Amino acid sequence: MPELNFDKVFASLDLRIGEISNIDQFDEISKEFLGKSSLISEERKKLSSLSNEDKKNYGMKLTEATEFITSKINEQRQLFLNSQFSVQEEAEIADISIDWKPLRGSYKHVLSTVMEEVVSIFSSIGYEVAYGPEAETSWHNFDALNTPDWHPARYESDTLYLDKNLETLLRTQTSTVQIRHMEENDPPVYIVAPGRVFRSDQLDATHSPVFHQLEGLAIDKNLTFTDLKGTLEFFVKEFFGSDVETKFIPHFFPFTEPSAEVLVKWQNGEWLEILGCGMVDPNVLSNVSYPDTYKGFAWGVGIERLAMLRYNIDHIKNFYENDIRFLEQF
């Protein structure tokens, strides 16, 4: 008994569906393939003339074909609708919802920006960046830096110790990184050590128990105070501008001799201290077993101090309160 070529029917159905440009055309295709005048319907009319066995087998094939065509048309109808809705939504429907949290991207904190700028200035003249732990030993924080037991900085009222024997503490300065670096590296040394430091200070306009420092160290043969002065004047003019005047006044630090403070002349003519510095004390070099033929200089600057001067910030707590009105200014 000759049967309908179902493969050709299904292929023809795919071609017709691919030509559809309007949702109403699916109804036309349904009539064309399943309606009274369709090939499927014409074949059903022939069933009455077949034997019972042939009628059963061929009838089952016609039913399966009908279900397949119906399912195919419904599936493609839904896909066509979805695509039409998407196009319409993009073209016509406006999003009237409120953007409560606009995506503005992320920005670096002002302290991070200033720290990176200072590091970049010294890196431009050959200094490498070194890091060390925030939890330190008293030896690295005090003894190796020529700070005796009786020095006020070692009092529990000034330092945040981590044990009862006062042998470990939260570092009070990033000079500890300088000691660790010299222990592990032979001279010459040219490094800057940025990081967070901790002191038992009461919070006021210019003091915080947690703040940020960048300390520098240069160890080489024949280095002099003139080299130190030239290095820091270069930094000050790069950071504040070439018109800024500087001056060095005597000071005392246990780990440098002679020592000085660096001041800049501000807009109102007032001299403001920005950092401490000096020639590395011979005892410090001896503590790390450096030869007597080497000399050096060191300095330390507070990052908050620099940021407050540049941006005219009146209280150090502004850096830590996470007030978006303050932070988005930078």
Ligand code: DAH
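Positions refer to the first chain, counted from 1. Think of the rigid core as the biggest set of C-alphas that the two forms share within 1.5 Å after superposition. Quantities reported herein were computed from a predicted structural model and do not represent experimental measurements. What changes on going to the form predicted in complex with the named molecule:
Comparing the forms between the two forms, the C-alpha position of residue 310 differs by less than 2 angstroms, with the core used for superposition.
When two forms of a protein are overlaid on their rigid core, residues whose CA moves 2 Å or more are considered shifted, and residue 263 is not one of them between the two forms. In the core-superposed comparison between the two forms, the C-alpha atom of residue 283 has shifted by less than 2 angstroms.
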Second form
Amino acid sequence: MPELNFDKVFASLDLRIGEISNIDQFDEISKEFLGKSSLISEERKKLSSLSNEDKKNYGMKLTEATEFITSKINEQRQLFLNSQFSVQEEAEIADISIDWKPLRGSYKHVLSTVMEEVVSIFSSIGYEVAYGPEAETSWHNFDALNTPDWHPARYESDTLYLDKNLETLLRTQTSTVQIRHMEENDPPVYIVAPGRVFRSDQLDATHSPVFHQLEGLAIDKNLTFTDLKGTLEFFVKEFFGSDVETKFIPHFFPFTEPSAEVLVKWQNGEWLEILGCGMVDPNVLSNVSYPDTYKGFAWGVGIERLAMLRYNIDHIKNFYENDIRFLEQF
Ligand code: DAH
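Please show me the structure of the same protein in the form predicted in complex with the named molecule, now that we have looked at it in the form predicted on its own.
Every component of the complex follows; first up is the chain already shown.
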């Protein structure tokens, strides 16, 4: 009796399994090798025509082959499932790592921190905060501040104008806020005005075309130069420490009379200018129609300058370059 070549059947089963690309194909293979019209089923039909002995032997072989094929298909199905699962798992791990952005702590820019600190020193002695626009009129930036027509600060080489008639400009100083505030408010006045200012300057170690100032203005009935000195000395000691030495030297500003600059003695013994100040010129007060019974003092301090001195920063461009290695030191 010719028997089925089982080795050939198993070999072709291996081949078919090797070609599988999706899980449903295992059912098709199972049908192909064990279903009604499979070779094994065909052989089983022939058993009835065999002798008892052959029927028993061949029947056993067919049963063993059926079991072998069944377990082979189940085992391979499981392996296929596992491999699909780990492919999917790997893809998911990769997804997670792609979407994962490391969180950095955030913090304020050093200029904001210094500005806030300066504002809070003056708020602690009763000053309120006022703001003004960065695009200004020549009136607020120059005329009302008693700046004569011939003053070099008005030159187009120094000031960034916004129109041909030189009537509007980017403010060159926060002193503009003195005028705006007094135009809107009656005395007494105790304000500080933080903000950005603009000049037609080349960038060098200590100059930038855009930088920050804090303006201060005190107007009241009996204010004297002693009040100005006391206020600014208090500020300098709060900011730089109580043992820092200061001195006032005469200077000229159109909007103050007398005017002075405040210098701070630095570690290397050098005196460095940190702000301009003075008693508000009576012309300024009359420009905003304040009664002449009022007097006061004003000052303007450069924020970059304060930060450079305190932290020993050697070039102003460090503040604006947004290099994280610089910024995260503060
Ligand atoms: N506005 C001056 C500047 O930018 C600084 C200044 C000097 C402001 C004297 C004042 C002052 O209020 O009284 O250089």
